[in-house]
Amino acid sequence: MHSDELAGRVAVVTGAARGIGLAIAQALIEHGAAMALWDVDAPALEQAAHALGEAAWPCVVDVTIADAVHTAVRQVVDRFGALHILVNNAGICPMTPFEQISEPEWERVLAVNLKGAFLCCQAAWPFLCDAGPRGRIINISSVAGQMGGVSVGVHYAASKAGLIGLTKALAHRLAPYGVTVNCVAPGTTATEMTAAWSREDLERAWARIPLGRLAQPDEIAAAVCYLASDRAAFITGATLDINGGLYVR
């Protein structure tokens, strides 16, 4: 559904070159937002920006590097004049069995999935506070962070659980400024990441989802657009589950 409910607002989406991040960026643009696309994959980022049109501005950013994140936030504000919406979507999901996870792999997953969100929130904090009641942080966690996951690595599940905790902590701290902080926890979603799974892993995932299918990226994007809108102005510290009944609290 197209609308102008986010017209005049500026959004950053991390991990925006493909999959859920690209779907979120497209949906926010369709609702009127100006968009900064962040990703480490420069060719894929340029392709995504070309597909999304003039409202999308690509910026190559490694969210694990504090200086790079702070510089990119300043570039967004210099270009657009403000920052209203931050969507922390960047993530990696190795399938390495627990006993085979090396220390560097553990650190890399936590760096991208959790530390990256922390750095982006920290850099964007003053500009989101300036945005006041229109300020939004939306973290993309996972059902794996709530119940351990099905086939994903334990480092992925741990990082996504950390995002939920980060969401709750920041919701308290930013509420006095009118900024809301929420989380979306997708179940297994049909993206390039899951397309690389084995047939056995996919069938195992389908079998555990009561609705009998994977989520679609645009279904995750619709939830993000809702949380970014004025319709969700009184929701903060929440985790919105989109998992087909896999995990019911």
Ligand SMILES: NC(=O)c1ccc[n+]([C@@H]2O[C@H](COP(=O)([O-])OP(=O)(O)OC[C@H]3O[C@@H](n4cnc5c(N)ncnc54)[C@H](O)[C@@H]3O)[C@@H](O)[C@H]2O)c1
Second form
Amino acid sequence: MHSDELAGRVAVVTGAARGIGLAIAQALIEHGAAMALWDVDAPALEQAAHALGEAAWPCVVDVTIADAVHTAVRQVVDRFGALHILVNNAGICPMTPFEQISEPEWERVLAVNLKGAFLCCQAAWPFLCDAGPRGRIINISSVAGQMGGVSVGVHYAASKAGLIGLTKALAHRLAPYGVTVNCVAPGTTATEMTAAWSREDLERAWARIPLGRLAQPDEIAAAVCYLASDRAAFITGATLDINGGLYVR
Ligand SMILES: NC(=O)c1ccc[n+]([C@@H]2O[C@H](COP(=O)([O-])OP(=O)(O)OC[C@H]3O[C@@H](n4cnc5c(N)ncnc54)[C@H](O)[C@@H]3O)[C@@H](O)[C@H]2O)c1
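Form predicted on its own already given; the form predicted in complex with the named molecule follows:
What follows is the entire complex, opening with the chain shown before.
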């Protein structure tokens, strides 16, 4: 991919303070995009923005709060003059066993992982439509949304399956404007999210991966960059699997 392939594009990445979101932000910047980094973790966000340099603009945004999301989208457009690429990456992954999941925990997981993406899409879509064939929504789902996961909670798997449905429905809705909507479905990836898992949960997931290792965040970011580029302009409604063979369709 050419290093300036995304020059002139403006992106929002949610959950960008660390892990996969930070790797996505870094890769988009390396290919020329300007960027708003959204996260709820203010100190980590500042650190990430400092590391990424002046192309990255950090904003504390909780994707579950509609007013905050709408205000933040407006601020991005005021600052950069446009919005071309929305990456819905913010997510949480409690490992609570099915029979112990409380109703508030179920609602929180669905709020961050699924409602948050919906709110960001709804706030951003008029500006993405203005971007026309450069407009992109890329949702970070999970292999758990496709095959139920190995160790993760059922609420997590359900939220990530919901993201795939949201992607397909929005792909139809936004196609007339030239905007594409796709998913990336990572398998187990080496981030702080999985570092917090018990050794037993991690080993169970690892043992099921035919390629014999976890994904690295920059491998997920490379797929997002591709989907954001002009080369992927005819791909919409798709889910790109990056799971080391854990789930083969
Ligand atoms: N790590 C994996 O194995 C894996 C596998 C498949 C999919 N994913 C998905 O990839 C995405 C990133 O995962 P990660 O491993 O980098 O996780 P992570 O926990 O390392 O990072 C997630 C980021 O999201 C932020 N966040 C949480 N709630 C938020 C909210 N309400 N508003 C804004 N930001 C919020 C966190 O502060 C954090 O910086 C998640 O959606 C996750 O479900 C991860």
